[in-house]
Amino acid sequence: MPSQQALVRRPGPRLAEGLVTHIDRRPVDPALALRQWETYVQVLRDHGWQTTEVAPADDCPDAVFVEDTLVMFRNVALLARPGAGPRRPEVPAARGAAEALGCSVNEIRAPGTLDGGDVLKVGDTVYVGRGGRTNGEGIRQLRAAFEPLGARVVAVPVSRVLHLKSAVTALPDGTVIGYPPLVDDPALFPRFLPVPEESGAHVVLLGGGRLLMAAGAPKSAELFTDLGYQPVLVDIGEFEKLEGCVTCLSVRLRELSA
């Protein structure tokens, strides 16, 4: 049976200072962000996920976006080396959380860079975005870590958004979904479904056809409902101001041995 473990990290006191790259900076309400984060975590729990809080990294404004700190394949946690230097202190506590859950741990080493948000797994295919935060050496090291475990690693260009999963995620049947103006080359994916809103391209698979997604994409939610899925909507508006999405706020560990 798949495991349903998730790592999360509480937003820190410097959240409003988080990095923005492809959008204009807007004021962030830290108190509202904390309430939105608590609701997000509760939704995971309500759908059968056991959550583990990674220790705070309060000097790192972006630490709440814990997905960027590591990538899981099978029971192996590959620790990232974020492309933005100020984010690298976020990683050690994620290592500790992964080790406590029994993961085997590997890591990206210099000069490689890799952000977890640049990695999309569809079955045994691992798409890796080559863009502003992940470089070719990081992709090479990920390939070396995961291909012996049965992964097929496919590098794809990312130039219009921060991370690959800012542009695309995937439905339970493996169809990749994306908002076309932000996807460099949809033809790279065997099955691609365009969605009508930017945040509609971001889903977390909760299990049983349930899709965790942002409340700001009602047309996309309607599309997914028509396809037989069950959207579960959460308001993450304060994190979207920092180029965050529903995938960024957790690391899902689906293949841990009991």
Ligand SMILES: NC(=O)NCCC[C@H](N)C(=O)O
The other form holds:
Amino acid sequence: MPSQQALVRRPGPRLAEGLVTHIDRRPVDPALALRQWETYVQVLRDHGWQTTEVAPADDCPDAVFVEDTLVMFRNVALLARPGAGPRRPEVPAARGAAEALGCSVNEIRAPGTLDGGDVLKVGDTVYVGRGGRTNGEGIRQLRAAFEPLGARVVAVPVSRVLHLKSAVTALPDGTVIGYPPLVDDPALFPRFLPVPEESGAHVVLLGGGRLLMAAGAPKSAELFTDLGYQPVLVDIGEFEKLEGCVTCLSVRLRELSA
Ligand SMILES: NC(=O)NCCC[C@H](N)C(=O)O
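Would you generate the structure of this protein in the form predicted together with the ligand, following the form predicted alone above?
Shown next: the complete complex, the earlier chain at its head.
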């Protein structure tokens, strides 16, 4: 029976100072952000996920985007080395959380950089974005860590958005979904389905055909409903102002041994 554990990290006091790279800065409402985060976490719990809060890193405005701190493959946690220097102090507490859940822990070392948001798993295929945050040496180390475990690592150029998973994620049947203007080359994926909204490209697989996705993508939600899935919409507008999306607010651990 696969585990359903998710790591999350509460928004810190400096959230509004989070990095923005590809979009203009807009003011963030910290109280609303906290309510949106609490709803997101509750949705995970309502769908059978046990959530563990990673210890705060309150000096790091972007710490809530916990997905960027580590990548899971089977029961191995590969600690990231974020491409943005100010985000690196987010990683040590993520190590502690992964160890406490019984993961084996490995890490990306300098000069490698890798953000968890650049890694998309589809079965045993691990797509990794080469973009502003993840470099070639980070990709090499990811291959060295996961290929011996049975992963097939596929590198994908990312130039139009922050992370690979800002551009594409995948449905439970393995179809990669993306908003075409933001995807460098859809032909790199064996099955690609265009979606009509930017945030419609981001889904968290809750299990059993249920897809956690942003409330800002109603047409994409309709498309997925029409394909037999059940979208569960959550408003994450305050995090979208900081280039976050539904995937980046948690790390899902599906293959821990009990
Ligand atoms: N995996 C993700 O999509 N992470 C979003 C990170 C946003 C944050 N403001 C950053 O620039 O690092």
